[in-house]
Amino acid sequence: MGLTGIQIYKLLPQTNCKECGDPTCLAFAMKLAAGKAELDKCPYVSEESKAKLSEASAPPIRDVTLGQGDAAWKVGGETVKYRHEKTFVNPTAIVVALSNEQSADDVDTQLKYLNEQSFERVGKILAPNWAFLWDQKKDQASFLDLVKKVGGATEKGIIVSSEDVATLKAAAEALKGKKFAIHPVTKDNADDLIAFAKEVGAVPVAQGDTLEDLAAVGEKIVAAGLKEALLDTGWKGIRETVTANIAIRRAALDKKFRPLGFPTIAFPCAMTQDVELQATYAALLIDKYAGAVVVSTLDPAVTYPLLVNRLNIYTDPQRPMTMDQGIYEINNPGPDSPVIVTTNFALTYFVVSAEVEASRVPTWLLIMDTEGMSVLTAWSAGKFVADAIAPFVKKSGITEKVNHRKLIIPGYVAQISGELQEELGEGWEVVIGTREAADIPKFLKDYVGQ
């Protein structure tokens, strides 16, 4: 169990400097004890105290990173059971299963998906993350060929899996210099593989048919001083896996039980051969606490819905999704193109920009920072009003890009048009646009035809 708040407080500098964001060191200590703050927020804690507090201040569910450089992907690090309490922070890894029973062409196809597949949604780039390499044939030579092929082709995270310890050690040698994981670490091979994982810097993936077996392996991982691990609850059905994930989450967060304080990995690919059903199971497991989900294909029809679901689960429900303030060019606008202004609520931007693009009318779109509020909400909060819009427009740089001084505003805030024109000054004309985004294409075509 971790230290109490009072025990942590005694190790802090006790200056009450407030630089951590809390009013007192005691308040900060209580948050550390509850796993709701990070020790690095305190700028004055001593190195000696850091060493003592590192374990106590670590998140109840440790984080795990696989892969190299920009391709590295972190999971875990969670501190709450429900996203409305705070937010989930490190999105579930989407993992493709590759085995030495697959054809070379199939492996090549999945590798191409792993390395090149990406989608853009609400300003975020979505992509799959890791590969799970399975010694399905129980043949070391062909498995090592697969490991070398994948290891040489991607910088993304790799998990190697074989029932033979010697094969796992040979695979680790082939992946030297990479951040990878070895699977399965069971109660039968734990002593050997945990020591080996520590020696080569690999992440152990504990596996147990029961939570008791899994916890026993987890205890050995913690005792060995390893800070990263994954938990595999066994290749069971969806009901059993979800139930196990919930139990592990509660044990880690409610009871601060370190042996189960690691992210889980689940295997929809082993639950069914039906690809659509795999995707359904994977979506449920993303929702119900898997740190990684393994599917048999990264076909876009499978991954895109999973990635969108993951994005929805791992965005902060207390903060709206936003776009950066600035000028956005749509359909290659020029000096005579219309200028539209709206708020930086991401949904507003994507709906408006999609309709402008569909109109095929070259247009400048000004996105104003309204703290992620929609048009009417920002207007009612006093953030999308004349005396705020006018300075933004003047400072945006749009006057250097267009020959005219006409600004189109959303129809829902038509009432600010007179005041806005007055704030903008002589030479400006405020044009009232549509109330509904769906009417934008016709409006723009009629507007440029004037």
The other form holds:
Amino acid sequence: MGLTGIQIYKLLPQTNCKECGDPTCLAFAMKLAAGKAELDKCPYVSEESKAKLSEASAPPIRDVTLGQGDAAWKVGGETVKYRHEKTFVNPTAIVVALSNEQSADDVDTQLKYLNEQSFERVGKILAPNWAFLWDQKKDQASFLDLVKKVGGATEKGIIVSSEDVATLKAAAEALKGKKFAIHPVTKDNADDLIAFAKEVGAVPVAQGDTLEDLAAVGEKIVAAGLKEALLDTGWKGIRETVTANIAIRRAALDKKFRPLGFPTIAFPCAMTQDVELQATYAALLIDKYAGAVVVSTLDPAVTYPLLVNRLNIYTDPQRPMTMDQGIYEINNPGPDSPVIVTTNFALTYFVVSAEVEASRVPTWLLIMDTEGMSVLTAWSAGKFVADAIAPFVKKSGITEKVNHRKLIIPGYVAQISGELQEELGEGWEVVIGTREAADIPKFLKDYVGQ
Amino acid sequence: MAFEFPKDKYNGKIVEVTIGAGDKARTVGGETAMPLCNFEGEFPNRPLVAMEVYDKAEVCETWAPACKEPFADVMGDAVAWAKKCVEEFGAEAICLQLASTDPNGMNTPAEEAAELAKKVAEAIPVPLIVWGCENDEKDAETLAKVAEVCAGMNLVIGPAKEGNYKKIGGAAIGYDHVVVQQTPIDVNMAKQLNILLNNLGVPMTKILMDPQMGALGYGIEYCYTVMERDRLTGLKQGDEKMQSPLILDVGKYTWKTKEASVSVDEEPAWGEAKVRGVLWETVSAVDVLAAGADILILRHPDSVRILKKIIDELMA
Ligand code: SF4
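Now that the form predicted on its own has been shown, please provide the structure of the form predicted in complex with the partner chain.
Next comes the full complex, and the chain you just saw is listed first.
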């Protein structure tokens, strides 16, 4: 809660009736300020005070959802500046820019990517999220055609953008029933467009060339009682945009500055036409707090690295660094392919799987649950030892996938090979692998070459 | 509307480390604020973009076509390769990867590797970084020899790890070079190794820190966050043992991933191989740049072009 105990006390009845369970209103106010009590324990607090208190307890950065049903995507709601302080929570929306200057073929290609593209990684589906429709031609008829076409083709989030307020309102009409956003809401059109956004249930995207201008629009959005908005810091270079994102995150979190307490949207698509440079800008903006990044293409060569970057940066750093126990297939293994066993420490997995991949040798990787311990730690803790590994390997299901009974173990636990051999029993052969992951490619190539 | 930009305060400064000698010398470090926060601190030196050069053509056999193509005429001739990187691709430093010294591979003798390092160092107008094969024992032998043969050239040699820092650190002091120390993604271990190197007599002005690269999709978030924590420890807490400039071996780790190197025929849904590979490298590079990298070691010329442009813009 943003208010101090004294500030809250001023909003309470100050009758010390004790019904909340506390001896005085001040004592209750102190508890509220510390987040240790709920306001509804006091039956006498006025509606007006309630509104003020709930505003003060709103999250420092609001969240924003665009799109419908399963296709909806939420951004914002962040509470930290560095991942390790807690975690980043709602991953940056990847947005494609489409305009009425583009050919119909181009629009179709991008729309198909937006609707159908997805990549699977560590059990998660990664996909682009929203479309930014831009009246680049300043022509209402062709813009409405674009809006209707995209609106009719996708349930994903849509932002409509035109400098002409009448065009924007007509576009909003065409998107009735959807959760969409309107852009740009500037200091010149704010009063009109904020009222309109409120009326039709659209999310306003505030735009300002300076943070002062942006905050002025943000203040009006807050005053209108709108809970959702996006902030566009103007179509400038990468340095200005990154700096603005840092300033906004700090203002919202450190100063509880409401007018800038919304997720941002950044436009790498307006910074350069060089696709590789543009995507690299987008990656930097994902790192540095953008709620949404708008790019000019969803070509998979561009979106795949961006989506993986988003996945990595938004991974909870406080979760134990573990992989799920099980069989991991690398380079499409078959019945003759080698079998390697190691622990479920995420870094062990990443390093080993990267090297096995680099070797191009089809391989089965058995990841055993060692509570996230690395090979040596797990061995000394008695978790990665013969009488634990043997039953895991046998029960893993690998014996149904391969026609041999050879098991490669990490070089660091060479000393358990004899015992493991015994535990596994007749027919099994334990092979000592490398100590360092970097030596795996050579080892595997030699191994299958024999 | 009145808006005040909330500025952060710091209590430390990253050490300035000069690499290379004479006309070739460049300085990195010196920052007094978190990365990208030029509005509240000094950034006297721009991050350097170094390019990889490999000692033998054989160790590059498995490279993606996109990485072989730009170097097809110079692979196998490290001197020509290094010159091409500087003259054509704008490399601001060269990292000679002594991959062929690996005892599990070609096992090139230390003397031969050291002679090659000297030839490359003499041929280029920029600083030289000499990277071992990441076998502790062999690197200790090779890098000590490199240090001796290249005495006084103020090269960067590494990585020195817990298992071999004494020999590599000792050689660096003896023959006046800068040492890269590497620990596996851990603030305390990084600090401990700096203390050990200091105790050995290596001053902070001769140390670069490698927090251990993890590629995009292969643990880069751990690397990213440990770098931020390294920097906060050095700058906010003012911990003098954590104020070393950071160096990241980006190219090698990113290009060995399947995502960067596999052809579009094998993975049609992943898009064109060259663009995807370059982006795998530039996204990984810009991540570590955002987390505080002072030297980026890259492989592809397009990645170098992109990162140099971004650094120009961020430092402008
Ligand atoms: S119930 Fe309300 S009015 Fe009564 S003491 Fe508690 S805070 Fe004060």
